[in-house]
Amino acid sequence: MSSVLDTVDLSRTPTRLLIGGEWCESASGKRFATLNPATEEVLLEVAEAGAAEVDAAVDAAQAALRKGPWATMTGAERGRILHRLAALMRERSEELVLLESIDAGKPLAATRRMDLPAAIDCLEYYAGWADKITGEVVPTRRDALTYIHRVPVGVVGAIVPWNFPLMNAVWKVAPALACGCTVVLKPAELTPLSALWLGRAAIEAGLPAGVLNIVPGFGAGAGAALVSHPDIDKIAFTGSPQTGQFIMRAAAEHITHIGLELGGKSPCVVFADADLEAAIRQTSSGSFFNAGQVCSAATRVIVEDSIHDAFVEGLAKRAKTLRLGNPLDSATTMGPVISQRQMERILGYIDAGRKEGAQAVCGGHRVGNAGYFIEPTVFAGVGKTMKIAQEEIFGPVVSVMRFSDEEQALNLANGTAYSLAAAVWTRNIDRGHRMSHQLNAGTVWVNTYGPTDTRLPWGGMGGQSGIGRDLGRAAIDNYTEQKTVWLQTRA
């Protein structure tokens, strides 16, 4: 595999911290390497933020919130900046797609088709919201004018994961800025490059200094300092349930607002009357897209007895057609997992599945000696309590279980601590509605798997899938407070 550096020019990619509108090194001078997971080669070394840099970034965000041009801008002016940022992303889309692909190991075609368009759409959607965040007059008494208006929640600490680095950053940044908040963004240490690119483009789009600050670093340093900071007004986090629990405990000290989009163990229930070919095709996509590193991946497929064997055979057949390779190769349909640690974790789950008695119908091994590639893996004969049926693997591993009636299907589908997403495949529309109401999931797809849209709220129903919602109208509520004004008048 030829060096990716022969193909992509990284010389213009920012590698320093963005604090108060200035690019700077950390006080310690520390830097860390970001790797290409397909080759294990170092792409760039990035400045590492710690507690001191987080303090400076929060101070800059507070100053921008309280004074300066951002504090007095109208919603329309904020919206125009977001529109300009979206236009820059569209204009330089190929540069950004390449950067995201090599840093996160994402196939070029998939990044071009999904990640970048979704990020641009999100920016444009909230740009449109910026001048439409209205209050209301509430008639209470004849001698008073009483009304409610929305004000920014304040300084937002946004912490985003490595599986969709750009898209998840925009999911937090776009609505927060539309609402007039300021942001300190900590990208995942494994994938910091597209966030830094976004910071440079935001400055070019006219975003005032201190409104968006970017502090790459590690969870124990920058992340912990951010979530425990007394001058952060809201933490917006997407990531693991374990980190979400830590954030809740840290935020409790200062009663900081939090929004947590956490893990998933999403069930995909396939009834015998389903369109079998479509169910297999879209379940395969839902299971193995982004090498299974998707919080809503179809990791538990629950299939009715009479079609179980045909479904497993079809799913395994499709899995075997996926082509693993360099994300920049147009023929690649599945890239690597993100890191050595993640690869070893996934292989450990595969080993546990075998030991507990599940049958690996296909896959189950590392591919090659360079890069973090794992074969797409389908397990059959999976029991409800097995580790691979209960814990989030976050890799290209799917567990197939069987059921005999609707009650059993629901029992299996709702039988985990997760509640993010679910799917039902059936031609019976009554059953589709019935199941969608009874499945414990924030999003339920019927006769499809995986589509999302900026205009629809996204999040879990509690438990290990978190609290709160990203996207849609709900995000405007996330980043504003309602203020009541009582103006006394003459009787």
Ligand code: NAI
Contents of the next structure:
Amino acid sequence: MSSVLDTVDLSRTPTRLLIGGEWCESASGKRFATLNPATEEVLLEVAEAGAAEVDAAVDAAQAALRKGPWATMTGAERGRILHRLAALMRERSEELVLLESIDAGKPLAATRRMDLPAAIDCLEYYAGWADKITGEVVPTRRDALTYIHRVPVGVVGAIVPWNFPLMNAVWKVAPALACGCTVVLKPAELTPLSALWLGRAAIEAGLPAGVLNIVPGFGAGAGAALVSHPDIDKIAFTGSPQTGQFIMRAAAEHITHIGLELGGKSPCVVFADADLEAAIRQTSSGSFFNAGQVCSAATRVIVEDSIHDAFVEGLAKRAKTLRLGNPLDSATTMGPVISQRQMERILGYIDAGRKEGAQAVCGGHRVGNAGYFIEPTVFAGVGKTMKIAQEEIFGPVVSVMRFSDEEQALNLANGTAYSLAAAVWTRNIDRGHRMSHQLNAGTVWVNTYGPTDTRLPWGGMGGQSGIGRDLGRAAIDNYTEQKTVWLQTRA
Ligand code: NAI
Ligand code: MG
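Alternative state: the form predicted in complex with the named molecule, after the form predicted alone:
The next block holds the full complex; its first chain is the one shown before.
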């Protein structure tokens, strides 16, 4: 496979830390490599933030929050900056699509169709909110004017994962900035490049120094320093349940606000009266989009007995049509997984599935020996308590189970520690409605799989899927505090 570095010019991509409006190296001089997961080649080396750099970034964010242009700017002005940032992303979207695709191993077409438009839409949506965040006058006594207004929650520490690096960063940064907060953003160590690109574009769009600071680094270094910092007011996190637990504990020390968008093991329940072809098509994309590295991936498909065999056959047939390959090749429909470690973890789950007696109807192996490619894999005969039915695999592996009545379907669907998303396929509207109420998930899809929209809140119902909501109006509530003012009068 030829090197992408022969065709892609990365010489202008920022690789230093952004702190207080300045690009800087870390004091230790440490740098770390980010790879292209399709080829395992090093794309760039990026400055590595540690505790000292996180301190400096938090100081800069605190200063920008309290004094200087950001503190006195109107909501309309903040909105205009966010709109300009969105416009720069749209104008240079091909450059950004390429950068994101090679750093995260995403097929170009998918990044173009999904990641970029979703990030831009999110920025524009919150740009629109910036001058519409209002309070309330609450009548209490005749001799007082009592009102509530919304003030920024403060300095936000945003920690994001590698599966949708840019989109996840924007999900936190856009509402935080719209609300007047300042941000220290730590991208995932596997995919730091699009966040740095975003930082540079934000400066160009007119964002004042210190409002958005970017500190690439590792979880145990920059990440841990950020979550235990006394001057961080809110931690906004997307990632694994384990790290979510660590963050919740760390946040207890200074009683910091937290939002935790964690894992999923989302069920997709298919009744015999469903549009079978559509259910197969969308379950396949729900399971294999982004090589299955999606928190809401369709990982447990629960199918009614009478259509079970036809469904499994159809899903396997569809999985085999996916073209696994280099993300830069236009024929590719599925790229690699993100890293050697994730690949080994996924292959470990595939092994566990076989050992526990499930049947791999298709896939089940690594492909090639350069790049982290795993075949789309469908398991049938999966039992409720098997590892592959209970734990988040975060790869292109789907577990099919069967049911004979609605109660059993619900019991299987709600039978994990996760609660992020769920789907039900049926032509019976009563049943679709009933199931949507009974499925334990922050989002339920009926007769579709996977659509999300900036305008709709997104998050888990607790447990391993986390707490809090991204997106929608909910994010405005989460990045502001209500402040009560009692103005005594002599009326
Ligand atoms: P992770 O939770 O360790 O990484 C996510 C982010 O958290 C990264 O920016 C990382 O540097 C940071 N982080 C790690 N440890 C930290 C700490 N102690 N303090 C502060 N920040 C820390 O996830 P990882 O290890 O990359 O993936 C493992 C599994 O997590 C995946 O197989 C998948 O099951 C799940 N995951 C879920 C995601 C989702 O979208 N809900 C995204 C990524 C991973
Ligand atoms: Mg990378």
